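First, one chain by itself in structure tokens, the form predicted on its own.
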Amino acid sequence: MPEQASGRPLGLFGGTFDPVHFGHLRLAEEAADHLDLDRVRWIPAGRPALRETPAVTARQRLAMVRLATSGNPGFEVDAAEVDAARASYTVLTLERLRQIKQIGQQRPLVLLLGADAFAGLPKWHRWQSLLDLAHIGVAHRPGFPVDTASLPGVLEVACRDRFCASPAELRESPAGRIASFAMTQLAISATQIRALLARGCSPRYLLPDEVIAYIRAQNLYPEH
């Protein structure tokens, strides 16, 4: 792993965003306060791994992204996974972004995940290598911190000695630190509208006007 990093650090944030909702946003941006991190990149996942392909095309879900974040400076979107001919593996992703010039081996980068997203990172491709790319920051709820002594056997053994007693830790080196947030908890998922959807009921303030507007005028999640 590089020695020394370079600038303040760069937070990743994957996903299906099928759709895009205030939960997405909100950790974004809290993610971004609690962790100092200089922008949010924003990947939306053009074939993801570990769930069935999405009924709206990666296209539409790239579009709903920008439709969101584009209020945002400090948010910016990275379309490259959309048209991947691969499946989206988070470690192939980081793989590519290091070979970018403006990122390189030196800037720091945090990605960002939920805190069940990270007890599950043992059932991702190539995990352990995630750590050699790339910090993780945790979203946890208010109150309930991420306890490593919960953790899966292989994962708390992997992540041991790399939390961060401070966020600041994160600018020392471009990877292999661990640093948690509490968030604001919103009770928004995309399962759930994309249920009201079917249902031919109101996602209203779940999500940004914007997106709903598309996901109408592209009759996206039709009522069943």
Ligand code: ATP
Contents of the next structure:
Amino acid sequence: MPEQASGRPLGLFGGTFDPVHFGHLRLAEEAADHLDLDRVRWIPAGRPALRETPAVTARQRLAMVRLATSGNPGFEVDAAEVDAARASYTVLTLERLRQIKQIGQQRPLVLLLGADAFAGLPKWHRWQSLLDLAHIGVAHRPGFPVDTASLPGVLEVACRDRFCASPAELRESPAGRIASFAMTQLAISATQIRALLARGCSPRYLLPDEVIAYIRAQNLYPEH
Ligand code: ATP
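Since the one above is the form predicted on its own, can you give the form predicted together with the named molecule too?
First the chain shown before, then all remaining chains and molecules of the complex.
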């Protein structure tokens, strides 16, 4: 990876989004502000690697992400993982993105993760290669400390000397640095929303009304 960086960083936000909710939306919005991102590219996983295949199809999860993000000109949606035959491994996604002409090898990329996902990084396929391909932006999440003392040992070692003193450092190289930021703490999870819907309770004000309307129209997450 060349050391010469060019352009403002592009944020990459992958997830299962089963369903997408305001925790995700605030993370992307606040990351764009705190890390001075050019845009945020949302990348719904087709077949998540580390969890059971969701009952809701990848196409339906993609449709919900499109509904949730369409009003924001700073967001774009990448549908390529949804139809991929393989499991959605982030390292392969990053390699794919580096091959796209408009992105190339020099554009700073920032992989956005909640603190829970960051702490679980050592379970990811070829996780040590991720920082060769992108920076990592870690959003604080209720219950998941980001301080190095709380990280698993192998991750703490891999991250040593990589934390940025200022997010401006993300512009200086295409990959390899870590920036954490304190986003508005929203203890919302997709698990909680699925559980509410299964009990017949309202998920209103946890996710956009358009997404709730889609869930109702498609009869996703039925009551049982
Ligand atoms: P589930 O409850 O099904 O595990 P989730 O709500 O954690 O889902 P994911 O699609 O797994 O959502 O998460 C995508 C990314 O968003 C992950 O990096 C995760 O850490 C982050 N994230 C999800 N919810 C929040 C939140 N409330 N605050 C901060 N980050 C979040």
